[in-house]
Every structure is written in C-alpha cells, then in structure tokens.
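Below sits a lone chain in structure tokens, taken as the form predicted alone.
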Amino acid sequence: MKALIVDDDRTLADLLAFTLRREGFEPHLAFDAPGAMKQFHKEPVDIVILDVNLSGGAGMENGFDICQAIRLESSVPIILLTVRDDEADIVKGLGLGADDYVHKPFSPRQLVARVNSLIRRSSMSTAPQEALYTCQDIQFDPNMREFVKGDQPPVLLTRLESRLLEYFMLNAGQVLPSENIIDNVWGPEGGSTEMLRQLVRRLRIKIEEDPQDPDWIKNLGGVGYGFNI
C-alpha cells in the first residue's frame, strides 16, 4: 500500500513516514503544492495525508486547493491535517471531497488506525454492488453515487455523502445513534460528532426540498438521526 504524505513540517512528515513504513506502507513525501502534485502524478497511491496549512505554489494557496485538484482527478481517500479546530474548515474540507479530518497534535499510531480504517472502507465502497435503494419517489444508486427524486436530474454525492445516505436507507425508520453512524461512515477510529453534523447538513442541502425543514433526514432528540419513510 502506498501513501502520499504532504506536509511542510518535515519533522512531522518524516515521523509519519517512519510510522507508516513500520505498518507495511510505502510512504512518499512532498513538502509543497508543486511537489505534491508532481508526486501524485508520478505513481498511483492508496491514500493521501494532506496538511491544510501547506504553503502554496503552482497556482495553489493551501492544502484545500491541492485536495480539490486531486479530487478532480481521483477518488483516492484523502485525510486532511490541521492545527485549526474551525467549523468552516470542516465544511470546506467535506465540500471538496475529503474523507476524514485530523486535528494536530495527534498520535501517529492513531492516524495509522484511521488510515487503515479509511482504506478498508474505501475498498468496500469500490466493490460491485447490486443494491438500488428506493423509497416513495426517490432512488439512490450507490455504485454511481447518484440520488434521484421523481423526474428531477440526478444529484451526484461525494463518497462520504453516499456512504451516509446508504446507511440511512438501509436502516430507514430506525433511530440511529450518532456513534453508530460515525462508526459506519468513518470507522471506529475516524470522524467526530461535528463532522457528522456537517456531513448531514451537506446531504440535506443536496436531497431535501427544504434543508431547514427536512422530509427525509430527521434529528432525533439529541440521540442521533433517522431516515423517514
């Protein structure tokens, strides 16, 4: 398994590379935007670990720009690293298609666990699926990550949004505690209640007629969420 580590903190990048190498990964390092894109195009990787506060270059201002550039070309899992605990950053990262968000400082071993969980779930999501979920006048195709309501044009979901909607529709009509949803979307080592809240918000914007008064995805008394049928 190959991992691309992009961080201008060379000490941290080397530490992550050492930790991943001990776990059987083949790490590749980059320390700025041009180096990141050059390394990404050089050979395929199984995951990208990307610092948000990375210095710019090649027409890019920060790690968000690199995330966007990679996502335009590939569905490879991306973990964003940041020292900022900012809701706006989480919203932006999820909107650009990032799969997980880790705040510095963190334990390298913890990050490895999240890397393994994300790769495992990514491989599961790329496996052939036969299911086509339908409910009333809506239809969801997890293979294409497309949501269709009535005769409206299909809405394309990100991988995380697709995984969340699939879990909701698999358990339609049930009370789903937030912890269970996080475990099924990100794995036991990934995600957070804030990331889930923002992901639900993004999904509602895409599939609900009125995201402020949703018909499908309901908040359930501080316990979690449910998919209305």
Given for the second form:
Number of protein chains: 2
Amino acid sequence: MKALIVDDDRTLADLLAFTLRREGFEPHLAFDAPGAMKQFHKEPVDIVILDVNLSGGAGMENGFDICQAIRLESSVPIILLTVRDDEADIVKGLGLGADDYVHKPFSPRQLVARVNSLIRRSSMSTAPQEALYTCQDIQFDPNMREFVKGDQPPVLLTRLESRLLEYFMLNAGQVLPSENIIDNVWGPEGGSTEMLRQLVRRLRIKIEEDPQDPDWIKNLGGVGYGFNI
Amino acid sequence: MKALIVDDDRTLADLLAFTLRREGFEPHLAFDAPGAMKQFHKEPVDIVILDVNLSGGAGMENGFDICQAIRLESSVPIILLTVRDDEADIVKGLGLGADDYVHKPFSPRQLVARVNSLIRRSSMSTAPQEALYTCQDIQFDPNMREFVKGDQPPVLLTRLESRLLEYFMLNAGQVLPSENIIDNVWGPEGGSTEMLRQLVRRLRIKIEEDPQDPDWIKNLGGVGYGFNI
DNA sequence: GAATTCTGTCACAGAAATATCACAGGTCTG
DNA sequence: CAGACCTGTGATATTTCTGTGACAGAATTC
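Right, and the form predicted together with the DNA of this protein, after the form predicted alone?
Next comes the full complex, this chain leading.
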C-alpha cells in the first residue's frame, strides 16, 4: 500500500511517514504542490494525505488546488488535514473531491483508522467479493463472519455481531451515536438501546482481551460507542 | 427497498422477483435496455440487478451499456448476472461501475446475501465528522466532547457541559443572557438559573486554570455569562 | 425431533451525571 | 443600616446510564 503525504511541515510529514510505515504502508513524501504532482505522476498511490495549509507556492489555497488536480486525474481516496474549523473549508474540500478530513492536531492512531477505512471503501468497489477488514493486529472477514486477532485461532461471529463489527470497522476512529448503530444493525424499525447494549457486550466478550476494560469498543456516555478511539 | 431487475429471460426475472419479494423487497422488472432505463427514470431504486447477456436490442453487450448508463446517473449499487466466467467480462463490468457480480446459475440465497451486503455497504458510510472549535490555545471537539488546552491532556466533558461550551464558543466575545443559554442547553422547557449556575461551575473546574478567578467564562452581573470577553 | 446456538427481555447494581438544597459573601437600593 | 438580590460554593439527593447475569423463546443445526 502506497501513501502520498503532502505537507510543507517536514516534522509532521516525517511523523506521518513513520506512523504509516509502522502500519505497513510505503509512504512517499512531498512538501509542495509541484513536488506532490510530480510524485503523483511518477507512481500510482493508494491514498493521498494532504495538508490544505501549504504555505509555499502560489497561494494559501494550494492544498485545495492539489486536491482538485489529483481528483481530476484519479479516484484515489484523499484525506485532508486542516487546523481550521471553518465549515466552509470542509465543504470546499469535500466539494473538490476529498473523501474525508482530519483536524490537526490528531492522534496517529485515529489517522491510521481513517486511512484504513477509506482504503477499504475505495477497494470495495473494485474487488467486492473479498472484503476484509484490517486494523492493527485484528482482521475480520464479514462474509465468513470470521474474526482473527494476532495469531490466535479465528472466532466465529453471529449475524448481528458481524454487522455491528463491520459497521464499527467501516467507521473506525469516530464516535457513533447509538441510533445510527441501531439503524445499521437492525434497520430503521427494529432495535433498541437495550438490544444494542447486549450485542456490544457479546461482541466485546468475543473480541476484547479484557471485556471489563475494553480496548476496541469504547463507550461515550450519553452518545454511543466508538471503535478504536 | 426497491430493486430493479433487468433480464430478458422472463422466467429467471420472475424467479428473482419472487425471491426478492419474499425477502421484503419491492421488485421492478425490465426486459430490455429501453425498458430498464424507463423504469429507472420512473422511480429511484435501492439496487439494480442486471443480466449482462441481454439478447434483444442493439447488441450482445447491451447489459454493459445499461450498467454504464445507470452509473453515469446514479451511485445506486449494481449487481451483474453473468453465465460466463470470463475474467475480461468481470473486469469490464467492474470498470463500468458495477459493484458486484454473480454467476449463473446461482442460488437465490446467495444472490439475496449479495444484495443485502451491497445495500448495507452503500447505506453504511457515515458522513464525515463535523465541527471543531478553536480559540487561542484551547480546542474543543463537540463530537468526542474532548477539550484540549495547550499541550495538556484532553479533558472529557459531560453531555451538558459539552452543549454549554459549544454554545459559548459559538458565541465567543458576546454577553449571553442566562435565558438564552438555558434555552440552548436544556431546551425551551427545562432548565433553571440554578442549574445553569451549577453547570457553569462544573465547566469552569474543568477548563479554567483557576476556577476562582476564571479567564474564559465571565459573569456579567444581572445579565448572564460571556465567553472569552 | 432433539440439541444447540442465537437473540430479545427482564432485573439489578454500581457509577456517573444531573438536580436540589443550604449557606456565605458581595452589591445594590431604599 | 437593613433587606433584597445575585453569585459562588459545598454537600447531598435523585435520576440516568451502563454493564452484568439469568432466562425463555426463536432460530438453526444435527
């Protein structure tokens, strides 16, 4: 998996490269718009991580230009990095073809979760029959409903457990309101918070090292659950 | 859930319709390319099941044309039906925007599984996250309900604290009458000045350097509170 | 048809969040 | 100066949320 990192802050770029390399990616770096496009043309990548606040070059909005340029040539997923909380920025970025955005400062863990999630999504449309979710050292095959952690023997999940985990992994690193989860597991009609609690409990028992102190499925009081936060 | 079935083999189309109807779908049938596009325009569907080997009409490759035409107009998931196991066919179909394919003969059960899987996927992708509030050296993520000051470790806020802070940061630099704040935190019905006082107190403890002499949340005698004044 | 697995429901306990009460000090006003 | 009012503070009830265990019917498998 090749990742193109575009950021004029070399420290941050290096940190990103380090993090992604540890996750098995092959990071390519660029520090300005020309460099980014050059790298991009040299070799196809699987994902682009783009800082919108590139200071060098033609202008403040350089990042958006790169986003647009890349999108015109390819459908590779693009993640924007931004410090600004300006709604307009986000809307603009998504309008120009970005697929997701992450605010600085971010935890490397969260970024990796987003990256994996996006790659999965983009690769699903081209290779539908072998959807396989991977996150750190766990792996999940929704077709077989088989969950594997590290080198431990695979665990079979039930139908509902599988749907819940798939939804979690597809939206890793985010807080998911209970209603959304319920809608996606049971559909808009069925389901209740009580059923969700029980399902989460059963899933935790199967995938967590210590269900009492879960690593993967965290609860956010009054809102819902989050995976890998 | 509406499904558009496009197949010139009426027996097979009926079987598909029967199967899907039993699964709770509302099947719409078309037997050739013009009929398919007409149906498609008449009413939006949730999934398209498309036989690539339509014999009638302009040519052998009719199915692909429909696939392309639909994909140009909509992102509705498309499943291709094919008897050929020719790799090239599959690649072509996926290249034209199909999301999955099933070989004939297939078990109705398998098809339904694929259909459900695709619908699930297409409806699962959650909209990317929302706002992040920044002010000087503090940052607040209302989604995670995480408050960060400088490089200190993040502080988790409760539901109400989060709503209050969000309202404050949204209206930073202004004097906010107590009634307005209460309306925004508890809604027009609930809430009282006493509850607001307590909430302000708890929030101050979490975000102020010195809660006794607050920097951020100031009180304006007899009126209400102001953030960052 | 029997056995097993899966799923929904209930009951309960501990924790967290929130509401309520009581009081002290300050400010303003008559 | 006395009293009303406002604000901050501490302590304490009450509610809500979450995890847990147990159990019965449904679904599935054998």
